[in-house]
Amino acid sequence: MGKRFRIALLPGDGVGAEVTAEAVKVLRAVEPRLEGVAFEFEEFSVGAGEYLKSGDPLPEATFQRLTEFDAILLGAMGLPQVRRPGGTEMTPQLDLRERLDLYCGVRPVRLYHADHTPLKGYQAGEIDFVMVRESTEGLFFSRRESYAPDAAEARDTMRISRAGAERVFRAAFRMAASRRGLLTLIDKANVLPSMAYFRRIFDEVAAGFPAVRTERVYVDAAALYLVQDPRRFDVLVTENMFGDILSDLAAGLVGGMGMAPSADIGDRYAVFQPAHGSAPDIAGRGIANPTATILSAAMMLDWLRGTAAGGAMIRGAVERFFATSEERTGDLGGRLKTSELGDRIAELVGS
């Protein structure tokens, strides 16, 4: 008997709709190559545009519908000019992480062509690591707090809970065990008591994974090492804000945000999206790089039961495209349109 997967599409704002369309195109190309598998897509309006229409970037009725789906594929959300009264942007993607308890933020970083990196001497595949970011607490914990405009100061609180740290560490250890067997903790345990606590829990969890080698690196040193020698890393695990910052740095090593897929995974639900923002300055021009979204769709197939072969097909198609074609989107120095790159990847799927 076949399996039908229901996928909720949240194109969002800016270039979100453009890149999401290409991911769907590639998924449709994979679909007939997965025996007995079918995808059913349904689109929902979430984001800054929805806020301008209804006053709520993530309407409650929409949220409840999203819990009925097998997975969520998200484009990009937020617009710089659309802000809440306190001055922050619309971030329903963070609401989804928190409300669906998507504690494991997974950010794969892989170099697909030597020309994509600003570093000298690196070839395709030589930069290949995964950043795991705790996505439900950390310094983002106090993001809903407000302060008076005339306040003498403002404070944000970093929350590290034992339960939250243990579960993301276990996920990271399992991931490292399935790769090259090295897990690096990124923290600031020399200064912040919350980070010393974070490290202590890491050490406790590490005892249960004796086959995985571990190292501990302060976040400032990690930024240095990522630029000096990214080959030293396999899987990195860190707090929410540190992961937010370092994952952008890591994307810069392999071609930028257009090459940066991501997933936010919980015990029951998962959201897959490119790590980039809505890029309103190029929205509607058909020049955004959809690779990150396409690779995020591959991660979705890795997560859905029985479709991992499709994820491998997509990654293989991306790898073959960048290895054999001189065509590129504008962010990588070429003139290829968003839809044209989607066409190329879809054509290569399964070939």
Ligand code: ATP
Given for the second form:
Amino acid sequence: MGKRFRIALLPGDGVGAEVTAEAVKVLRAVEPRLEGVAFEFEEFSVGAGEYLKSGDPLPEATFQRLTEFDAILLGAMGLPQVRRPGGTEMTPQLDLRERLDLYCGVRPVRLYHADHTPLKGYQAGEIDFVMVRESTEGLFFSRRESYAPDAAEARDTMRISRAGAERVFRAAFRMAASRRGLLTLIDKANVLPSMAYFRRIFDEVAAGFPAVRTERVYVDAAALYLVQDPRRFDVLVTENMFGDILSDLAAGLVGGMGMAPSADIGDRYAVFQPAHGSAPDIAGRGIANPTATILSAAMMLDWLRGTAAGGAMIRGAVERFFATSEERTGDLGGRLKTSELGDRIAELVGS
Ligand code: ATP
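Switch from the form predicted on its own to the form predicted in complex with this ligand and give that structure.
Full assembly next; the chain just shown is listed first.
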């Protein structure tokens, strides 16, 4: 019996459509190599462009339809010139995380070529860790608040709930157990009471995973160690805002945003998207690096049931491309177009 997977495509804004098309191209190359597996794609308009058309960046009818799919593959959303009356950008990808309860933000960070890192002495594969970011609360919790310009003060709340912390810690422990067995908690427990609470819950959950070694590092020191010695990390887990910042820093260690895949995973739904935004500075020119999105599609195959071999095929193709070719997109100093890189990786799939 074959298995048909229905995938909702949300190309979004800016470079989103350009990079999503390449991920679909690579998935189409994988499809015939997975016995009995078929992918069916349906595209939806969500994001700043949709806001300009309909007044709602994520129309309710679209949201309802998305819940019928096996997985969601997203490009990027938001444009700096398209803002809500309060001044904030469209962020339907954050709305999706909250509404679909995608609490576990997974960002694998892997060096595919020594030339991609600003650090000295690292070969391909020597930077290889996963950042797990709690994605439904933390310091993003009060993002819907608004303040009048003449307000005397403004506050953002760091919300850490017991249930929210426990579930993301458990996911991070399971991930560490399946890798090199080290989990690093990143917090600010020396200053913020919410973070001391976060750390206590981490310690409680840790007791259930005796095979995983743990360490606890303050967020400022984590920024230092990530640059000084990223080899020491395996899986890192942290709250929403710290994860937001450190995952961009981590992307910078392996070639920038074009090399940084991401998945937002809940107990029932999951969204796969590059860690980058809509990159309006390079959009529309066909020069964005699609690797992050292609690797996010590989994560989607890891997550769907019965397609993990396809995820490994995609990562293998990306690895072989960067190991054997000197061609690169502009962000990595080359002249390759977005679609050409997609072609190269699609050709290498399964070869
Ligand atoms: P957001 O807040 O939505 O995550 P951002 O404003 O932080 O977005 P990005 O859109 O991620 O920013 O872009 C940051 C920088 O990285 C820009 O200079 C952009 O051109 C570059 N960049 C992002 N994605 C890619 C890509 N796929 N290929 C090449 N360069 C990229």
